[in-house]
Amino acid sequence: MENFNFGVGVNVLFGKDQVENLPSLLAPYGKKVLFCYGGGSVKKMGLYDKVKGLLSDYEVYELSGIAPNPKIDSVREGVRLCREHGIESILPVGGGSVIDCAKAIAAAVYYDGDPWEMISLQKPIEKALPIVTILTLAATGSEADNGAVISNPETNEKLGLGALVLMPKASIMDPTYTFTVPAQQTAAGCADIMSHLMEQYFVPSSSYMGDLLVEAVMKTIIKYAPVAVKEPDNYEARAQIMWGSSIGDNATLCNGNMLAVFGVHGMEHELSAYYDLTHGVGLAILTSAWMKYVLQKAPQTVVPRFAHFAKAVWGLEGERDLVLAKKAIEETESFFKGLNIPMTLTEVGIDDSKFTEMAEHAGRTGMLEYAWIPLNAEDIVSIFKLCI
């Protein structure tokens, strides 16, 4: 096993009704509160209005309208009113891009400099306002982890940012808040869930319990995520679901092992900073052209991976690893497209134009040379193109 520190601080208070300790976990921080949430889900499932009740108490400034992939303006706009109001803490309600663009307004309130500077110069990240979120939508694991990506459509790009700072000082995860969820998002969040948990899967070399953690939370997803999308009040589905998505992100399973990044989610990067597409989606596409590309590009490293991957979360057995290694990626693309999530480009309307481009951006910026399976610009054009 590798070294590693593991100090995950973020107060978790996980199931039904937990919202009611929200007072008492803003009160350390102050009466002024910045709430921060995306469209009309929010109010129509009655928890804006539950939320302002129970702070009644306290000073309340809203910051509504964070869209998927959050937008710079956003950030720059809720900087704009903790400044002006003195905000002392940041309540984002939603799913990872509202909380993606609380930590981001948390870090850019003291910075001196516009928010886009300190993100794509990457500026060192030491304070920031205390965040206490309520989930929504279970994907990103942002709610348990100290990163967060913004997007910035004048620039075509989709930048991360993380600090220890950044971690939330607490998360309300309620289960029943994702009833409410669409199918396609419902979907296209375990499509994200099974990325992050791929990231830390797909790597240079794994411990046996750090294997054994990923591929538990794996076969809960493809379990459940069917489940979640024909039922979407199935409490059970739900709650497994939103669980794997906080411990699939916050390294509480892959502690030991050797990382690596993880080159499909500096590709979709790209995909969504150009086309606003949806995250999990864009993930989805991409993870099996991406598995059919690496297993032609480095067959010695990944015939065996994807073999064990066949056999320890796909239950198959009896064939040559390279047989297995085919197969897992069958398996993969069908629990997607079981799912009903668009599995090519050319059905989320992109084509090829941008391909070229995209590419050579995301060898500048996805550091995607330190993959498990290196990438350059010709490679990520070539799985792009897998992807039509």
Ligand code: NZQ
Given for the second form:
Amino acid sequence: MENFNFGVGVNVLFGKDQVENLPSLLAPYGKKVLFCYGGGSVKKMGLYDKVKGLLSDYEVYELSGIAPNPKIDSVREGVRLCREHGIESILPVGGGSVIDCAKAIAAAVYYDGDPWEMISLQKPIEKALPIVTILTLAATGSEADNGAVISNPETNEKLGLGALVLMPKASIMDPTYTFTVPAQQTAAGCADIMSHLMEQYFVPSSSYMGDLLVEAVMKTIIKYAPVAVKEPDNYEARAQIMWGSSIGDNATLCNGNMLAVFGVHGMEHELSAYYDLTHGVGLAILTSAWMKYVLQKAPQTVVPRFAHFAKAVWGLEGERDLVLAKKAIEETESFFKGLNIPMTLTEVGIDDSKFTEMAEHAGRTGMLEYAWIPLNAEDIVSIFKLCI
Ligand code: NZQ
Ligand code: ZN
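Instead of the form predicted alone shown above, give the structure for the form predicted together with the ligand, please.
So here's everything in the complex, that chain up top.
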């Protein structure tokens, strides 16, 4: 097992009606709150009114219209509101995009310059406004991690930021809020969760316990994703997926592993930067292409690990490792297909015209030379081509 430092500071309130605790969660941070949300789902499900009612004693300012793949302009607007009104805490209510935008605002309020400069130059973040989240979509794990990803459509860039101070102080996770997530978005969210798990599992070295923990959460997502897609108000399915997502991307499961750069994420962020593609859809398309490619490129490393994945996660056995590895790829692909996720770039309207540009960019910003199987721009173009 590798050395690690571990401090997940988020206070999780999981389950039905936990929102009633919202006023007391925000109380330590003052009365002026920035309530952030997206394009309207919180209003449709009644959560907007609920939050406003619960915060009747607070001075609530609003930042609405935060888009999927949140854009830098929303961050700028949030910073402006915080400075103008002396806002003391931020309350994102939504999915990963709303929470990520809130994190970037929380940090950029203290940055003397444009927020995009802070993100693109990777300025150290030592201070941020406190954040309390209400999660409405299980996918990214942003409610329980200290990272965020922001897009700049002017430069076709989607870049990450991260700092200990960006960990939410508290997150309310009520699975009933995800009942209204459409099937397609539910599927994309589950693909994202699976991808986070796979990125922590296909690594230079892992521990016995780390493997078992990641495998348990993978099997949970494989079991419950199809249920949630078919039965949107199945509480147990939504709850298992929500908790799996939250512990799936903040090192809880993989402490002690020697991690590498999240390679499939590095490639996907280019697709969503250039084409505003839903993150989980891009990941599902890329994952099986990446698996096929690395199997050919580095069989000595990949075959035994994929064979282990085949046995431990997909329950396959009795074959040679190479056969098992190939079957694991087929199982992974048919899991995503079974959730009705489009499985080619062509289906989502992306052609090969930007492959070279995106590959060079992914290599640079995603640092894919440090992935489990290092990838250069040529490799990345080949993987994109497998997705057509
Ligand atoms: O905007 P509204 O109207 O709220 O609709 C949203 C949005 O259209 C809708 N939605 C959310 N909750 C809903 C709902 N619709 C009905 N009922 C509900 N309860 O879902 C759509 C997508 O929302 P979004 O927040 O964009 O999805 P997700 O949670 O998948 O977040 C994706 C973003 O997070 C980043 C991604 O790159 C992407 O930008 N990531 C963040 C990470 C992190 N902070 O750790 C890690 C991830 O790997 C990822 O990169
Ligand atoms: Zn992701």
